[in-house]
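There is one chain below, alone, in structure tokens, taken in the form predicted on its own.
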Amino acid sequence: MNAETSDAPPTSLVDRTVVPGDTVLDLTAMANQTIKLGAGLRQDCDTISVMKAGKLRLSKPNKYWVESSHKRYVPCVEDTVLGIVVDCKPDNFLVDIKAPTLAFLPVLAFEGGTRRNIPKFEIGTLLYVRVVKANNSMNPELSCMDETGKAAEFGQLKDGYMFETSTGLSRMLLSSPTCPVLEALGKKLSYEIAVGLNGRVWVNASSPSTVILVSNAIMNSESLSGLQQKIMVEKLMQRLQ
């Protein structure tokens, strides 16, 4: 399959099927922009050409990236994430983000971070984190604060559920607008979400049968349209009625 070359719109090939080698963006055609690229693009030279199978994707301003379903995560610079803690040592925390290596997390890297107020984890703490480094020769590094070194939503999510589901799904729920499945359960339900680009959700709310209804609602919109998602809340809501 053949995309449109870089004479085309710069978005031409926004939310279409892309292949390995496809170029999709034309950088001499958009001076003074400044752009950002996600997992599956690279820059050769004024171009931007596609690495992996998927369908482009842009975040506005100027953000793009590839979008497969996949159960494996390739770590991206600026990705949030929810990373499981698996090992503490003196200056990192050791954090399975479902990448082919394991994550550091320093122990510095929180918000108004010192030596003596080192924050304490146990095996298991499931936490939401900032990628703030990634390539193939090194293990990601993570962060729980923003640019600004604030902790904004970062840090330990703390009772709630979490399951794990394809990375696509994953994109899909943090898409703007708000996808069909979280608008239609946020005008019935009343509940907490952390969504990690890694695949993994985490909902919490005050009572047990509403968390469940709300992962089954996201773990099934994954094929659906968005009428039928909000066809399927409906029918999910009369169940607990």
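Here the rigid core means the biggest group of C-alpha atoms that line up within 1.5 Å when the two forms are laid on top of each other. Residue numbers count along the first chain shown, from 1. Fair warning: this is a prediction, and the values are worked out from it, not measured in the lab. Compared with the form predicted in complex with the partner chain:
Core-superposed comparison between the two forms: the Cα of Gly199 travels less than 2 Å. With the core held fixed, Val24 shows a CA shift of 2 Å or greater between the two forms. Relative to the superposed rigid core, Leu189 undergoes a CA displacement smaller than 2 Å between the two forms.
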Second form
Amino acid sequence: MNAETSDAPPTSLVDRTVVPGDTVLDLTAMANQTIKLGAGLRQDCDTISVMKAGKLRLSKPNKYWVESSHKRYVPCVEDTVLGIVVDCKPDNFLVDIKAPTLAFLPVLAFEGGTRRNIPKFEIGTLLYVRVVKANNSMNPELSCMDETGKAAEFGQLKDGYMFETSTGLSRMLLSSPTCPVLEALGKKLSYEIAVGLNGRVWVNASSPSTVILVSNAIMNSESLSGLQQKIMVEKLMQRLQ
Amino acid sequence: MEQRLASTSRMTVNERKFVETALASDLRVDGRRPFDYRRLTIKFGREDGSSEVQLGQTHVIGFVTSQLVQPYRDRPNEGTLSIFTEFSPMADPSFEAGRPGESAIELGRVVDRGLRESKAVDMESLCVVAGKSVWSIRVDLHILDNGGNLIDAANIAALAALLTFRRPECSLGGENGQDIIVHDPEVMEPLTLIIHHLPIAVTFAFFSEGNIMVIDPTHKEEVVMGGRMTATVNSNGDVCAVQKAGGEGVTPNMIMQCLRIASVKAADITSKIKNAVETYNTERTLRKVKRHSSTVTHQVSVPDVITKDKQAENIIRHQEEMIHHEPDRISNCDDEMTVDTRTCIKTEGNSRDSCTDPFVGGPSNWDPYLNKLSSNLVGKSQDLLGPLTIGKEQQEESKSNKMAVENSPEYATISSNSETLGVSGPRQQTDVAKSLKDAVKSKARKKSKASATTR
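Cool, the form predicted on its own is there; where's the form predicted in complex with the partner chain?
After this comes the whole thing, all chains and molecules, with the earlier chain placed first.
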């Protein structure tokens, strides 16, 4: 069985579910090519095999990785996540981002941040932040600025409602073109939304009923296809009107 | 310190504010109305007395076991009931393995009070020998997932498990009539517990200084709520227990309203539990019926078929062996013939099972073929084969000549029945053999045809 899959062209397993042990690529068939391996793949002499269960993805020309959905988050650099402030220290805030360890947000990592205007976050504040450093051995480090040093929407999120989902659903909500459920909801309702790659979603709207509707629609849309999502949203709207 | 901070679940200030503002407009975060319960599913395991309850995201397992113990001194003729709770760390980050926390003890007490004080389970029927041994019923409740409102879910799990539990039947016996014999469930059907009524726990959560009240709070609502009250009522309208441990104060009007709502909800949940238990009981009786019928038919049918087939098969097998050996036998010397016949007969004897054999030993009464055999043939076969089975060569040589000659025609006549050869034998034998032929005819022919084609 393994021999068959490796004999078939490598793109045949792309966008399909793979499990640990599957052979994805046979390097003897491809010479003088550089292939970049992302998460969940590993090189075993002449073959590339899978380490994590999930969907195999290819970004042309040569990037392969395995995408999976979990309830826990593994921090990666350049990810935008939603964090909750847990404690305030003199040098940094301790922020929970659903990772194995708490993350540090330096007190000065804000646009125009100096020792004089340190923001005062109480415990339980919701922040939209970016991951700057992520190692297995150290606590991750965050920042409320983008690379150029501008604020760019990072910082505290006020009002609204936050709920937790899996990392797979967050990626689906952030995919482009726009996710069908968000598009269908946006046609009838006006709301603002912030999605963290760690599985946290923040929704805000003018009335609580809209917020509740949007959040429940998103939570129900995880296992539905695009068309099913549109139908579900339409049914919800009809029930309310 | 950091580890503990990392592991507890957190609420943001946004969520807190939102839950309260939504409730001000009678909206709950999961889309329910204030007095709606979440979806309730009750499942049962294979063993009697094990239940699994899912109330929304909350997941509880109940398990009932029984044991014979000595009764308490002040209640010598009553059984005992005890509730144990286990808050598994996988249910919530704040649950720790080991000693039960405050909420675990409170849950155990509320469920226990509902069952014991209202005398829902009949204790006196659990007595075996007054003052010496009674049944002790133990209910274990395991929390697998904390989605809020553990008390209600755990109470339903305990009731469902108690309703499906069966304790073994026991009786007094032995030499002095004082020994207690516990009967195996396979031998005597175990008994159900006598449960008079079902006390259902209904939990209310209070917000914003006791003005807003909701039923069946979720985990998030529990973090935000100001106070909680659990009312245990049954479908007859009796209030079995009320628990309000701290929190905000509530007006007496509010409490009366809670009790009225609780009795309505209790009737609804009681019917759900009873339906689930009924389906489980019908499934259980069906399981028992199937098992019994299959063993009975197995015993009756198998021996008849096998022995009849084997007998016919053996006859045919040896017919064919004889047929092959026959030309050689007639031309060869007697010794070889005797050897052949002896070995054939011995193999016959070996291959046949415990069922009796018309050619070796005496006939048995139940064999239908033997009934049709004439006494002549039977007597002759006994004479012929009796000495053969002793196995002494010298004796056999003298007699076996005759036997061999007579045996071969016997087999020959039988072989002629199977239509493979047309060897004729002495008339006597043929006449006698015809009766055997008639008896064996229909099945032997079919079997020989089948075996001929297969071989």
